[in-house]
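Presented below, as structure tokens, is a lone chain in the form predicted on its own.
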Amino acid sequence: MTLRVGVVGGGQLARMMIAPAVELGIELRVLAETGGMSATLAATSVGDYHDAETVLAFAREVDVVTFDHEHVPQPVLRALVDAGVAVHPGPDALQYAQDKLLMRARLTELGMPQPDWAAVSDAAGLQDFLDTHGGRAVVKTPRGGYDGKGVRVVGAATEAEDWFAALAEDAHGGQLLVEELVEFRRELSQQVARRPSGDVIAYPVVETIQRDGVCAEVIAPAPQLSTRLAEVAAMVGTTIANGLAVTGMLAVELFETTDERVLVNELAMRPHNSGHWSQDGAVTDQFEQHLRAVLDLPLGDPSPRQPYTVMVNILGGPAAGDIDERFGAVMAEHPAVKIHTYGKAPRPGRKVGHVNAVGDDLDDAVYDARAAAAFFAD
């Protein structure tokens, strides 16, 4: 019998599924947002992930539910569960990722090391951290940011006036979540996967180059890592999927101190920008993965097929014309280099798709990844 997945969203995210599906036989639906979007191959309906009914229709043909994001709210979440479907990752597990507030306290809980961190209600609570802080902090709104959105370095109470105010007025108490600036010398990425049976594996940490609070490039596995910071970045992914429950891919974004700490930045539960070197650079992708784990399918073999991974993101395309146009000058010049592209219009700062180098050096596979995507762009 063919196993049928449900994606809730019709980004790249689901898109990039497509083709895993297709090698293992699984029958992939997406609930799209809008017509033409990025996983339209899949895309077997279209409208309001607000909607309960329209999203519990749609996971009526399916055997699990799973989401190319974050964003469906708490009660259409419940009432699929209510309602009997298999939810992988599950409502309990997706508060976490959905509100920065909820992940701060259940992080504490679990022991996970994190920056210095506040729930701050008005400008008086926020003036008082900074005092105790050195003077500059960052402010995030606890749900909705993604992309560097929602988040701001603060050196004044009054600079985040304007949130606290719109915060007053909508459901979830007011309040902003503050939180130390730390001191790193660059951001790294733990990936896991997790079944409902439990089983856990990790992939190689991984670099993560941020431009404009976007990821712009990826590092796999992360160079002149020291095998304690690896194994301490294994430990927290495991020890978070397993104590939040999560099921599925999980991306644990970190910085990595000056002082040689790994520090919890950010959550995300389902397939990660930080995974996509995977496509390419692993023996099980992310997108196969993911299927896996929320089909409670025995996980597959992260370890990398090369020593060196590079992944750099297409991010706003060519000014005019159309990405596939470039296809041609691109693998005439990096015929070792696999382009990724999702559909998307160009845009100014539109993550429209990605290019994966491999191979045994990191200077030559960066050199080819960037000079690929560098193609794209105007």
Contents of the next structure:
Protein chains: 2
Amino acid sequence: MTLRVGVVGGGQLARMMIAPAVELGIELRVLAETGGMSATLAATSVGDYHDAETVLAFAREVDVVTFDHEHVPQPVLRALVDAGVAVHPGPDALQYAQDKLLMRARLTELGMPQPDWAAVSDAAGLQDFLDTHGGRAVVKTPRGGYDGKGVRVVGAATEAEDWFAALAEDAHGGQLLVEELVEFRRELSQQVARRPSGDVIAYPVVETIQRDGVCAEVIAPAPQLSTRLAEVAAMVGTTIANGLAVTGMLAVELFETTDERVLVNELAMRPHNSGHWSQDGAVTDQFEQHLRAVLDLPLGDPSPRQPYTVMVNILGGPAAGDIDERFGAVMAEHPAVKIHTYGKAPRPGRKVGHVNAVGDDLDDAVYDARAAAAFFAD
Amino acid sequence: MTLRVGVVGGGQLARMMIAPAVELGIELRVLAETGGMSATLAATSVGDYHDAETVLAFAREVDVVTFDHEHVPQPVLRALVDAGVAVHPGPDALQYAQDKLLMRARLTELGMPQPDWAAVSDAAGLQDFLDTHGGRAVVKTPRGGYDGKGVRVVGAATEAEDWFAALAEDAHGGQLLVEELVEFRRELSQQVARRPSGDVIAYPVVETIQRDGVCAEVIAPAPQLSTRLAEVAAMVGTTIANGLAVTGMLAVELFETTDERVLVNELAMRPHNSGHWSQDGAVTDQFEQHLRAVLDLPLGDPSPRQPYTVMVNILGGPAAGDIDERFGAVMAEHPAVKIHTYGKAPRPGRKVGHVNAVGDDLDDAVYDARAAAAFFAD
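Having seen the form predicted on its own, the form predicted in complex with a further copy of the same chain:
Once more the chain from above appears, this time first in line as the rest of the complex follows.
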């Protein structure tokens, strides 16, 4: 019996599951939003993931359903579960990735280190929070934000007026999330994998470097991180995976504060950009690990293969021409750099691929990865 | 312009090109012999590779044609070249992989170290060779042999009578190849990659362990090999790749003799079982390297990632049940071992997958890889 994993969503995360699925002999089926997406090679269906019937029909042909993104609506997820489909991560876990207010409240219950936060339903509430947190704060729409969208730093409640107006028009009423503006030294990401039967393993914590709210670079493991903070990060990741009953890969985005704490910023319940380094830098990459985890197979060794791996995103892609046309130059100059492309048309700021450089020397790896990525983005 | 590589043959070598093709964004198209083969995910056509029209139709949709095996007849290869198709390796190179007598003659011209050999057309000729080489020798049919088939150790000319009889019935006349029985310490394999524009790179030479004429294990790099012999092996591989104008991956199977020489045993002009270790053990695995080479892209770094990689074939597969059903046990006991399966039905002696173990300690890697493979074969 060949194991069959169904992935809802045809983006690059689904695409990068193809390689480990082929090697393990797992049949990967993808429900893509449209034709010609990143995961086209494994796309067995095209349809709307908002439609329960579409997703149910897709799910009946696989052993487990998992996801390229966290946007499948709760009623669709519940319909799958009600129909007896194995869904990993399940709706109970995914609600915390879909609603940042739910997430903050649940992490508070779990005692996880977080920025100060509040749910605010009007300008007065926001102004109160600002007044008690140094006059500046981060306001977030609880749902629908990603890559910096739905996030705004404000110094006065009036700066979120449009969002409050939108809330007022929302039949559900609703609130905004406001968070303390954290003084952080850098951003980290802690990935863990968890099986439905309970085993959890933690990847090394990595440093993530954002530009314009989008992940630009990752250094694995995070350089010069104290052993204590690394342990805390792993504990936080493991506690959240268990506490929220996450299955598959979980990424916990963290702030490392200037006073040597880690605070949870965001959660992602799927393979994550901060784990792309693992394709070439870890014994078990996050895409193989995700497949193992959602199939409830024993988890693989998450250890680094070499001291450092540096991942640099290819953002926007070549101004003119195709990624393929840059292969010659990049490969000639950087024979040890690993290139990963997503089969996407270039567009300013769009993630169209990434490169990994692995080695003993961090400076060399950073140089190699940045220089190779620059060839593509020029 | 997405680069398109067409592979003739749908076996496991084509299958293992899928993973690097997806990551590089190369469109892989496979002309499979039948449906449901190992490379089924990338199979865009099913047809007979002996038929020039079939192969030509397939070739028109790709940028370059390459191969899962060396069995495409010369007239078909020549028809492709005549039609302006880029074919790598080309017919001029492939003829030496298809005919062992041609190969021996050409390697003699190139001054390569080989066993003593002769072309013999009758029992008397074979007996002469035996009489001058200690009374025992290896007889090979020049064409069609693989994995020990078409190879026979004989102590008297009468033991090859059936083959001479078959030769006599062959309209082409024809000869058998007879080779000195080499006293070897062990078998090695030297892989090199060569681009059409001429660049060649050599992989570390590996030790191959055969059982019943079939590759069972590979240790990369070959332990305790003298620097001198490693240099000779690399020189031999490079010289043959250049001398025969091989494009793509070339494997040179070698004997390491008891008097510290290397002698060329066989050639393979494609990715090769002796290079499967590179999927997890080298910076650039042989499948990515083959794609780069046949597309005439700059070659990747062939360096090992860690001191040792051990590959063990899964031969025959589970006596009962499916490889997938063994995943739980293997993954639980060997979380760092990498599993590769070919999607083939188990059959005694059939290669249905392999495992790789990578590490600093050779004994540990050998133990891990053998133990993991044994779980599958039991």
